[in-house]
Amino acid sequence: MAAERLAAAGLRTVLIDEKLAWEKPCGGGVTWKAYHRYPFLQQAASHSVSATWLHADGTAPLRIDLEKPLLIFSRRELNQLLLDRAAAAGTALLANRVTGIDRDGPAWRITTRSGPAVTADFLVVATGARNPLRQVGTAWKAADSMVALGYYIPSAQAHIDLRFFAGLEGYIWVFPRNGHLSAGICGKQEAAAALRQRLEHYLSGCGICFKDARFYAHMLPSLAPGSWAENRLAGPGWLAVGDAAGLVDPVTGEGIYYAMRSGDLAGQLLAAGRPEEYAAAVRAEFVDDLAYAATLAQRVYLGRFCGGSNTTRLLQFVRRSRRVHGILQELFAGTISYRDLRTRIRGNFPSTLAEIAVNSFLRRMVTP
């Protein structure tokens, strides 16, 4: 996306990655957030998904069918996708590793695995969470991670599973996908095995076979709230985009709006001479959102309410309560931020309440 933007402005720009396109793991679901504001996505989407259902400890499964659909990606794709708009644009496509950068004056040079040195005037740093870059992108603690793992498995649904667990701040995902389910658990302060064991009992359960399938783990950010305010995004000649910025929603895990439109910002200031400005209009945007809801994370996963754990009783208010559900279909289509979310429950919550309890009344009234 900046590589993209900065071409098209006429500046030379040189993308260095030694993958290029290359299979993620993660869903692969784009929100309606995202291909609203760049509808090229929704022209390249290989399907949508609306049907979704939910699981949680000690409540039924809840179907819920979005007003505003997932469009799903196979990683590989979308990376193809964004990749050839930034060649279009003009920019070059180097398939290199980068080694190392070092500062000689106003410029960077730029070492890789094989080939001569890049040197460049501006350097914009989208290397992933585990960015071997250290003196560029966001600086990482223990805290500020979690665990990604599970399998690409050749099989074919039309729905998406979400399955949540007490005691555990993270979810369980299947996501179908071009060719095959990304089956995956995404974790905060549990071991990798322990999350592998969920969710294999949980596939096997489901009657998903997974054995000979493709695993992949990887590191995802999840900045503990205290990290926010410190995060690097910016420095002199260089700046952070996507998961090297540590930029993913801290409840969701999602990345990839937040990533493109990083990306986006980085390109549009830095076009226009201006890349002082980024990592303000970066925290106006959507930082700041995403620092408060690293302070509901732990709530939100780990949290109990009358005697339950937190996510059972949302799977149990999304079922009873038109507002509660309306606020999910929200949260899936990301039309809501998490402080406009909190002053909603906030505002609702008497009449919320009253809903589920005449409602969970009529029910036991009709049920013979």
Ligand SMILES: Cc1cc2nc3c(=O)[nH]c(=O)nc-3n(C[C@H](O)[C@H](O)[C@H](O)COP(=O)(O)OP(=O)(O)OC[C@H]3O[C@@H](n4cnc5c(N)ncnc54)[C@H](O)[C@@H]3O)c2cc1C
Given for the second form:
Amino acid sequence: MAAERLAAAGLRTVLIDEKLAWEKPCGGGVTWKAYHRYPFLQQAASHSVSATWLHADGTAPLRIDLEKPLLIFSRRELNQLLLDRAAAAGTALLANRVTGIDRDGPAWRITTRSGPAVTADFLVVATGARNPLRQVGTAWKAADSMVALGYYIPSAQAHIDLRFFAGLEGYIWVFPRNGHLSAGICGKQEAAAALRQRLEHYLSGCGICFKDARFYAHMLPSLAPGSWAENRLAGPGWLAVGDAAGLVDPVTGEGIYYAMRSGDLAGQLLAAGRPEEYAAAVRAEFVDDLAYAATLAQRVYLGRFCGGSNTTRLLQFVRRSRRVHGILQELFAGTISYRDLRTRIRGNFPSTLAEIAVNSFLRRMVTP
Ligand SMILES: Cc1cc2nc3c(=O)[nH]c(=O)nc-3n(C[C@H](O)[C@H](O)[C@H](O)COP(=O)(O)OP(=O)(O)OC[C@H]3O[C@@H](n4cnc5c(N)ncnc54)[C@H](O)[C@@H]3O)c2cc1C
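Output the form predicted in complex with this ligand next; the form predicted on its own has already been displayed.
Whole complex next, starting from this chain.
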């Protein structure tokens, strides 16, 4: 996104990526918020899914039909799409590994695994969650990430599954894609082996065979509440975007939109000669809300309400309240900020409880 913007503005732009288009470990789910802002995504998507089954401990599975469906991409296809757009705008693509960056006066000297060094006036750092360039981008602490792992399973289904567990800050997803399922789990403060066991147990229970499926594991940024304020988004001669800047929703794990949007803003502001405005622009547009979401994540996944886990209660409330169902639809679409969510829940709490109570009563009356 950044390279496309910069090249389109007439700046000499080189994009260096060791793998270019590849099947990056990822669910590939893209929300309405992303394809509404970037409609070219909708034209390119091979899969759009509405039917979603939610599962949690101690309550029946709940089906919701997303009013604004989720697009599901193979990451190889999504990466190729974005690279093609950057190249068409005039970006030079270089398949190589960056091994070092050094300040050379006002410029940068970028050394690569093979071939001559590249010099540049400015650096947009988009090296993902495992950013090897430690002097730029997020300065990671152990509490700022979660493990995400899963399988690409040669199978098919028409719906999405999401499974929540009491006591796990994370969840399982099963996304149908072109020709396979992307099934994975993300979780904070739980060992990878334990997460893998949860996932395999779940898949076996669903009759999904993962025996010969390709396994993947990666890191997902999940900045702790205290880390957002000091997060390194920019410095002299560089801006960081996407996972390298820690820009992932701590509640849902959504990162594709924030990577694209931060790249877009970085490209626009750099092309306009105002890179110093980048950090404030992303903070105002979404970082402050993601920082607030970080304070919510633990409560959402680990909290309890009326003797049950919050995720179980959420499913029960969605079943019984049109208001809560509406809010969940907005969360899936990405059309409500976490701060607005708080205001809405507080404002509607008494009437929502009344709605739930009435619906529970009616349900008991009609259920034999
Ligand atoms: C298992 C898993 C599931 C996920 N599911 C979803 C989902 O369904 N929806 C969603 O919105 N988000 C999801 N995410 C998050 C999403 O994948 C990331 O937020 C997003 O890919 C970030 O994009 P990025 O461009 O910043 O980084 P990346 O996509 O990681 O890209 C970084 C690029 O940098 C290159 N690179 C790194 N180091 C070097 C180097 N030294 N030299 C040259 N090149 C280098 C890599 O080759 C790579 O292509 C998921 C993440 C994981 C781990």
